[in-house]
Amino acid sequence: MDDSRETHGVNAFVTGYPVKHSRSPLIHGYWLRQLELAGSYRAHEVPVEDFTAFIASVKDGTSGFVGGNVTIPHKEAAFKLADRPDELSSELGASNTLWLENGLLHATNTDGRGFTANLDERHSGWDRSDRAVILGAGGASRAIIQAVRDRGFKEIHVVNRTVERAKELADRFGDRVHAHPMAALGEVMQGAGLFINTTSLGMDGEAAPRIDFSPLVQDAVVTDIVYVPLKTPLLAQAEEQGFAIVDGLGMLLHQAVPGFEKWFGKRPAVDGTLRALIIADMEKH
C-alpha cells in the first residue's frame, strides 16, 4: 500500500532495505478487506543508518504507525532498540514483529511460530520423530532450530559447509543441538523423521546438489523455507524418492498471523484465497 491508501484507522509497516520486494503489504492488506477493517499495511523502506531514527519516531508516535515487521538487515537492531523484548526474540538475538503497548515497543519472533504452524497445516503429524536434520546454519535457521527445540526434537543436527557456524548454533541452543560439516550429512540423516532446508540452495530456479534421503526413516517429512519456486529443487529430489514434502510458503504466510492480531485486533486466518493470491504474485515476477 502506498501512502495514499492510509486511512484513520491502524497503520502498520513492513521495514528492511530494500522492502519493495517484500509480499507482506499483500498479506495483510488481504485479511484488512476481509475483515473489513479501517487501516493500511505498507512497506517503508529505511536504510540502516536511518533505522534508529525511525524506531525512535514509532516509539513517540510521530511516525503514525503502532507497530510493523521487521526484515533484513534490521531484525538485530530491531531486537536491541525494543523496550520489552519477549524470551523468543530474547533467545535468538532478533525480532521481526513490534507493537506499542502502554507507551512501550514491544518484540517478539514469529519466524518460528510460522514454521510449525505452516507443517501442522500441511502434514500432520511431523513432529512424531526424536530427530531432526537441518541444512545450513545461517540468521534464517535460528528461529528454525529454536522451534523444533521448542516442540520437543531431543536431537536436532545442523549440518553447515562451516562447521564453526553450526557450533556457534549448538552452543546458543543447547545440548539437543549437534554440529556436522557436510561431509557427515548422509550419516546424521539416519533414523531421522524430518529434513530442513534453511540455505538458498535451489532458490529462483539455481541448481541444487543431489541428495540421497533414503537414510531418512520412511514416514519422514522434507521441508524447504525457500518457497521461491515453490517445489524447490530439493523437495523435487524428496518427492522423488517418495518422501512427504512441505512447501516453505505456508511459513511466510502464517507468521505474519501474530502481529496482524497485535496491530488490528483481531486474528486473521491463513485459507486458500490467500495462498493462491500469493502464488498468482510469484508467477508475475
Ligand code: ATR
Second form
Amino acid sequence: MDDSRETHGVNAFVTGYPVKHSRSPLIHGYWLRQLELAGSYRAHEVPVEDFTAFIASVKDGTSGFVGGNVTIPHKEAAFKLADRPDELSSELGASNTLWLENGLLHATNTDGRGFTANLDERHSGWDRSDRAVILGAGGASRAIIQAVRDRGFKEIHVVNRTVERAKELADRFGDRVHAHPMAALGEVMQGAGLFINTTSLGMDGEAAPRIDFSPLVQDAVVTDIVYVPLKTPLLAQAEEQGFAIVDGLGMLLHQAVPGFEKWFGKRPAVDGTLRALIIADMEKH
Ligand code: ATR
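Next block: the form predicted together with this ligand, after the form predicted alone:
Let us now look at the entire complex, which starts with that chain.
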C-alpha cells in the first residue's frame, strides 16, 4: 500500500483557547507536503467548558481526529481525560500530545524532548556539566526541569521571583532540584554550564534586568524557551558577554516530531527550510 492511501483521511488537530496564533499547523502542514502524505492538521478552537465533550468525541471517533496537540489552557485537562497518560506527562500533570491507539486515548508531553533535541542539534556537548540554572517556575519550566534532570544534570537550581513556586517544583522533581529567590541568582550560577530562561523577562515592555553571566563556566550555553523574538533580551546579553546561545525556536519544531510520527506514521525531520518558514511567519505578525 502506498503512503498516501495509508494515511488518507488521517486528521489531527491543535486545540487551545485561543488557538489561532498557533504555528503548529504551519509545521505539520510543511511535513505533510514534504512527505507527500494525504493527512490534515488543523487548528480547532475549543472553549474550556466544551473541552470534556471534545475529548469524548475524539475517543468515540465522532470527531474524525486520530489525535492532536493540546495547548493553553487545556494541557492539564487533556492529561486528566486521557485513558493512558505516559510517565512523563503523569509527573508533569499535563499533556500536549494525544493519540488514539486500539480505541484508547494515549497522552504524552513532548516539550522536554523538544528542548533536549534542540540543544542536541544546535550545541552538542551542552549536557557536559553537572550544574544547570533555570530561571522561572511557571507552567513552561516544568517540562524543562524534568528534561534536564532526566538528561543527568546533578544539580538543577530553579530561581524564581516567587520562591514558593520554585519550592513546589523542587518538591515535585526530587532532590537534585533546588529552589532559590532572585537574589541568589549570581551565587547559584557559579560554575554552571547551562542557563535556561523560561520567563518573559524584558518582553512585557519593561526593560530586561541586567544579568552578569560571568559566574558561568566559560563554555556554558545560555538558552531560552521563548522564541519571539528569536534573540530575547537575555540571549542578547549572554551573547554580548561572550557566551554561546541557543534560541527557543528549535524546541517548538522538535516538540512536534513525536506527535506527527504517531498520527501519520512517518518520522519527520526538522530542517532549515522549516525553520525559515516559521521565521518568515513571525516576521509577518
Ligand atoms: P508559563 O506557564 O508560560 O511559564 P507563568 O506561569 O505565568 O507562564 O510563569 C511565568 C514565569 O515568569 C514565572 O516564573 C514568573 O515569576 P513568578 O512565578 O514570580 O510570577 C516569571 N516572571 C514573569 N514576569 C517576571 C518579572 N517581571 N520578574 C521576574 N519574574 C517574572
